[in-house]
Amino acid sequence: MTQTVNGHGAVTTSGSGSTEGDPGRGAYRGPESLADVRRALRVALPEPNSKFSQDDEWCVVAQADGTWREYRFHDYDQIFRMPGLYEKIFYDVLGCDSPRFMAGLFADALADARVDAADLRALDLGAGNGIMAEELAAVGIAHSVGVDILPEAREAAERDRPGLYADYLVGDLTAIEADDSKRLAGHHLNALTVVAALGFGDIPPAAFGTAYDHIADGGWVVLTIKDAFLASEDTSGFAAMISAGMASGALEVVRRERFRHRLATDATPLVYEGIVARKRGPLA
């Protein structure tokens, strides 16, 4: 991987080092493997003295037609229409790791306890294209359900990744419809997995208490969030929440952990609390 410093006074990423066991590491159909897509994309980051909220961060794509266009990190649904655009800022640039760490710390929780990983039904809550339930088939968990507020992102799991859903709801939790909500109790659903998408206004704390409900007594749940997001001083509605289902014992926690989710654009680590628990009542 090289970087170099181009005209927009950002820093340009590109390479050819290899994706092996990356996300999107060869499901997407098109002409060229995702990774070969991935690898040709080209990526410029603001100077590196150069610091933004992790809400505000940006960066520039090099378009088929030489310009340069700016995407915002959370304006998913444009960044998903582009394949291999998201592993791309992401993963090879930024170093994002969350998926493979969160199911590994599951898969320890669940051998602890004696679950077999085939028996789980899992809720992937802010599905995106796929890489967290391409990293929990890598575990054993063989049915997942994804849900998105956004068709790009069904879309794009569905180019990037087919075949990997049992099914793929696009839809708003926090006013879920009859007819969704009887679609997810058919799933019979015991898991469920939030990664890398609380927080920031993306998944508030309603929809997470509508997947939440949607999981079975005794099912797990496995998530991860900013440390800030669970700081006493927390606006967001979250550190109230998951303080108050940890302290009433409607969620047992197994495993908490500090890690590095990935680096923000000036290469200073982003830190985050995973979390996996056990359902054992409803949230307040």
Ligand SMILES: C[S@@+](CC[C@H](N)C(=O)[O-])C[C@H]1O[C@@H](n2cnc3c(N)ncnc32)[C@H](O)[C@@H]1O
Contents of the next structure:
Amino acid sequence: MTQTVNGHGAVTTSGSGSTEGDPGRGAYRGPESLADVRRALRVALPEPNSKFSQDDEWCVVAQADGTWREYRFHDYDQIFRMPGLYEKIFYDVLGCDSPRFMAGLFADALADARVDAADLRALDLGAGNGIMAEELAAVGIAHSVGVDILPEAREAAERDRPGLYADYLVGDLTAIEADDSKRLAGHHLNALTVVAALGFGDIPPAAFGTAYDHIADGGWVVLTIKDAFLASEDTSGFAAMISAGMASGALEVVRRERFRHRLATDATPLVYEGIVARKRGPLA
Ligand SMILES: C[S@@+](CC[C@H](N)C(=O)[O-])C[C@H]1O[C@@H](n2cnc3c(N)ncnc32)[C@H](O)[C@@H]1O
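Instead of the form predicted alone shown above, give the structure for the form predicted in complex with the ligand, please.
Whole complex next, starting from this chain.
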């Protein structure tokens, strides 16, 4: 893989030049070739001196017919449709490592509390194509239930990481159907993970609250959130909900770390907070 600055100032990451495994050419053959597909994708970022809010970031991606197409980072439905593209943009180019980092922090907290990871049953909210569940499985949490608002996310998880989730619901937790609520309750969930999915037009406080309500008392809450959403001047509702939960004791924080979630397209670090907490009561 090479990373160069092209004549227009765009950082370009490219594969070996081989077209083998290029999903646009129909060569994608399932999870075993995901790494090859990912390597062969070609992505270019805007000029490094251009600045975008996290809501507006974009890149261009080479298509099978030789054209380049623009993708807004928050158009996850379109990104998930192309195998390997989510991983390519956020992990290979922009250096995201949040799921692995948070699974490690969680495993560390479980070891301190002498809780066996095998006893946990996690609701992975904003599950996307399953990277967090893969990291949970790597630390011994084998029962994960995914929830995402996009059918494309579930399709991508089933396509790229089959068998990882015990169940995967597509729906909006701000208006959860009774059947879905029953389905979640049937999993006897005692952990909630939400990584890289709170705020920014993604998961609102009300959906987080519904997921939280489906976790048993004494269960675990593992989340990442941009530091600004926990600041006193935040208007998203997360600071009020999470900070108030901490203050009231409903959320007993056992690990809290600031870390680099990933780079922005101008190469500046995006700093998030990683929190591992015990649920000790309802959130306001
Ligand atoms: C940046 S991705 C993170 C995916 C995964 N957690 C990871 O770390 O790889 C954000 C995910 O949140 C999902 N999402 C956005 N709004 C949502 C909502 N209201 N309810 C559930 N999922 C949502 C998106 O569809 C997307 O899959």
